[in-house]
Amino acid sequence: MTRADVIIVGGGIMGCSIAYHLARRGMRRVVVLERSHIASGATGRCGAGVRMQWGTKPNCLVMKESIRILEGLEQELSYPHGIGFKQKGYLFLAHSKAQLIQFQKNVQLQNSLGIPSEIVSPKDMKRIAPLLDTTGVVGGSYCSKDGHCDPFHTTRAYALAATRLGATLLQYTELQSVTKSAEGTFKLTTSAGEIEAPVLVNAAGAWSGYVASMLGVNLPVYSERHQILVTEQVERVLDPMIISLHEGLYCQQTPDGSFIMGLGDPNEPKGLDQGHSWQFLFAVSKKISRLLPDITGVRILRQWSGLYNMSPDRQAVLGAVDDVPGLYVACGFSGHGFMMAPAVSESMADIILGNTPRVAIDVYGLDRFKNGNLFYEPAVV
């Protein structure tokens, strides 16, 4: 049987980065389980953008710390390929008064903790989106900072600098069954064999609720699926993300000149269902031709679908499990686990190895839907 120090399940951006601050912080028996490869869940699913635009203070405090991270990651985990970031913003587009209100109390929130966001008038947006159309329009909040990220390459670097500091990473390796023993130290049974630790991480994604069960331990999370489309390459005319709530609707311009773009279906049911249909094709190019019509002639190349990890609330669930000593989760992000996983990787380190976290990440307990301290946050898709 092989022994570790600590045993990540999951090998998407979450896993990848915790590993690497563990071993960083000289854990040296990290090991990484991963039923397929790196990324191949939702990470390398995602529409790779990053924000701090939120409308709650504790993902604003997250995701400005995560961008930080990522304005020097590629130094600091010694990556030479480049992880694509690229700081060209995010566009929010109000289609009403109310709607409108609300972002300019996210902005007041975002600037009161340093984000250098602002409310935008139809014409600023014609400014900073010349192919936008505004009809119907109202206003809008943009920050400059926000952007674009590779989800493959940042996996990809986390991993790479987790291993070079003595993780392991075992890939194509399914996890079979969980127990604990008297001991207290938990004992994995795998497609390569035996792995036995004290300390165990969900970091799962749409499969944590059912890794969560091995150990009697009911997650309140789900998983639903979410359709993505990428187009041809073509001359960049687009700088930043434009999201409309209104639309259920988000589109970016990669830096490599592919139009990204998907759509929330609220009537979309729970489950593990990652197929795509053509009710979404026709839905998301209408919606797209509307805001951007000079892109309609644009040809798109392949579209997919990956699996959010949702909780009650949709937020994250962050932290130890108090029921089961030596078991901590990071899940149910609701569809913005990339984003976040700079700041909250680190965080989580911190407390595993009983540290006080440089972003405070307490409010994401699993113990807050046993007392009722939801929060919700408004600036979602």
The other form holds:
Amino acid sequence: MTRADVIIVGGGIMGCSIAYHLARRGMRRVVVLERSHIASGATGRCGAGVRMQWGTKPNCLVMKESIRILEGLEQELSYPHGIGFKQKGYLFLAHSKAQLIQFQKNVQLQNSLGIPSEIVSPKDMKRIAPLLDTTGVVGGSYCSKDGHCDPFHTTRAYALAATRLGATLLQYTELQSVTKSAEGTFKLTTSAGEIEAPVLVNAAGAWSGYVASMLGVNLPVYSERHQILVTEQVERVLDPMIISLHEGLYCQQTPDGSFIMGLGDPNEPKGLDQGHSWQFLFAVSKKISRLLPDITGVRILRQWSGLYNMSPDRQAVLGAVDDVPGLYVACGFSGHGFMMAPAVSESMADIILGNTPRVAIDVYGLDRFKNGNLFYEPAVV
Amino acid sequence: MFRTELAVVGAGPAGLSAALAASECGVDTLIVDNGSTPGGQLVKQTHKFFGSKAEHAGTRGIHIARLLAGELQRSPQVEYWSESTALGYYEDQVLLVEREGRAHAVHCDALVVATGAAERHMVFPGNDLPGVYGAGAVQTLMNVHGVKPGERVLIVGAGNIGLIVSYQLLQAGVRVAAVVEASRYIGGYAVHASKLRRLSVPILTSHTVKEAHGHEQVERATVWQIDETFTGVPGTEIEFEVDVICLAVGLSPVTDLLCQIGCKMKYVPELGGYVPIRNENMQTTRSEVFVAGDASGVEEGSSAMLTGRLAGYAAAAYLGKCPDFQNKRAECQRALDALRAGPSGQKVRAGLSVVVSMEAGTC
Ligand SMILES: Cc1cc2nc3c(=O)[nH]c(=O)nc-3n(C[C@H](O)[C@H](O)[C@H](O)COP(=O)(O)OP(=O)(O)OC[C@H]3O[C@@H](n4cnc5c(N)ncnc54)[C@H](O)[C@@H]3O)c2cc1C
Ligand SMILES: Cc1cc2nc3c(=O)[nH]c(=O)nc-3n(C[C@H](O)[C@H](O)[C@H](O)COP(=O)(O)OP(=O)(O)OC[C@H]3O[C@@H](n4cnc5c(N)ncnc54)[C@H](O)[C@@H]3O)c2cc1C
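Next, give the form predicted together with the partner chain, keeping in mind that what was shown is the form predicted alone.
Every chain and every other molecule in the complex is listed next, the one we just looked at coming first.
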């Protein structure tokens, strides 16, 4: 049996970035188990937007720090290829007075925390995104420092930096079962043999509920499918990520010129199905040709889906699992975990090592479900 | 939404034969093809076909295409969409088809995928220069559009396709500098090779392209000898002044659609690459999806027609519309066995032995 100091289940953005921060803080035998290849889960399938425009204070603070980290991440991780971080803003569209009032509240909160967001008029929006059809749009909010980042390269940058610091990344290795011995050691059976460690981190994304259940822990999370598509590459015509909560639609143009867009559809199946439908293509096409009529006719290249791991208040579930000493979770990101990883992974590493994290994440703890301290995030697609 | 009992993707010999067989059983069939005229590869084959007599050997490919398309036109049960591309097939049995710039949802009870094969490319410096063509592209230019691809051509590959295209180039008044072949033997039929030799075209076995040179387009090609490990031998370089390099180095089944559907695939070098696992009735691991022709493994025109017919009958049987299926099946299988018999069929037989499996559905 191989021994490690910590085993992280899941080689998505969370698992890889937590491994990096643990190794950087001097933890010696850090092992990441990934069933497939890194970023094969939600991370490699996501829209990869990053933004500070949130409706709750903890999310604003985490994201302010994440974006600060992303600005210097290529250097921090010595990743010469680059992580494709582009700061061309996020533009939220309000289709009703009530929505605009909510945006105003959000912007007030954001500004009070030093986030440079602003309320914009339809006229301003035309300036920020000239192709946007603002019919029916009463206003919006905008933050020029929000943006987008390549999820594959970001994950790979963390994974390479972690392995350079001595961490071990076991790809194509699946956790099959785990027990906890009387002495408090986690004994894992994987597709590549047995391994044990005193600390276990559950960063298994959509599968985190299942992994927790192996230890008899019932996490209050579930998974649901979200579909997304990418078009052919065309001339660059759209700077910001466009989000319409009214349509449940987001759309952005990546630096290589392709558009990535997706829908928040309440009728998507719950569970672990990662299939896709033609209806999605028709629904998105219809909506996007209303918002950006000029891109009608751009060809769709590919469609796919990924899983959101949802929590009851659509907020992440982070920290120690009190009932099982040595067990930690980082899941329940409810569709915005990619952007939170830079800050959250650092805080997770500090919590695991008993340090006080720079960015507090205790509000995201599991105990909120026991004592009823849920805090709903209004600004999600 | 458009509804049909059977949808067939690809109107090459396989797809056309599948549609004809199914419609003969009274199955409403829609056939879609991204080309402008039905026939697939056949429309550019101006030579008389080899293969089995029953499958029109001795007739020129282009005439076989017309024959099959004519039969199709007479069948009231078949609808044909040209210039229509199948984009994907979904859980709810909907085939998404792009036609006239719009996506159309087509619901079908069964599907035959007969998407044919695509030409392989080769890696060498300068392979992206204008003037480097696949053999199929050269044929399309000459035989479909009447355009000469260039003045002097180097052919890479001495299989039947390379030899036939060389001869067709000569007929069109284009000079063929040489045919180079990596293997020690000429893969194509001796009749075709001798024709070329009589016209004093050298066929260099154990040779390959090393590099293509040119500024705006191909101006010159360097060829060199290769040893038993297919490594180039320095000092054996030969230069050819050519403006076209024509690659006839094999075909790979076009199976994107089958992969997207989620059919179980297997890599079978003898059949040209990834092919779907299927049972003896051409039924894949997704029970309503059948495969036919080069998409099921690269063979040739006669077997494409036969596997197409077999898939068409099997799809009809799956839909409960082919009471005489066992006899029809046996008939197709007999003809296929005859075609694949002997030493020339050995490779295909070896390939089929690992990919025809009862793992696939039973109809
Ligand atoms: C369509 C879509 C769009 C999105 N858009 C955005 C966006 O714009 N911005 C944003 O911030 N977020 C977005 N998200 C959310 C984001 O993708 C996720 O929150 C984030 O990637 C979660 O990272 P993770 O590492 O926790 O999970 P994952 O990336 O899912 O990683 C978990 C890993 O665990 C592995 N695993 C599971 N079980 C086992 C086991 N038993 N043994 C070994 N390995 C196992 C899996 O293979 C997987 O690779 C989007 C998600 C989707 C689906
Ligand atoms: C130079 C040359 C000479 C040959 N000579 C002979 C010979 O003498 N005798 C012989 O027996 N065979 C010969 N063959 C082989 C024969 O032409 C092929 O084996 C046969 O055409 C394969 O038939 P098929 O129907 O499977 O595919 P194809 O003929 O390739 O037809 C496939 C069709 O599907 C269409 N398609 C593909 N994907 C899609 C999609 N997503 N949506 C819509 N349509 C799609 C394609 O455009 C094409 O029209 C020759 C081939 C070549 C290239």
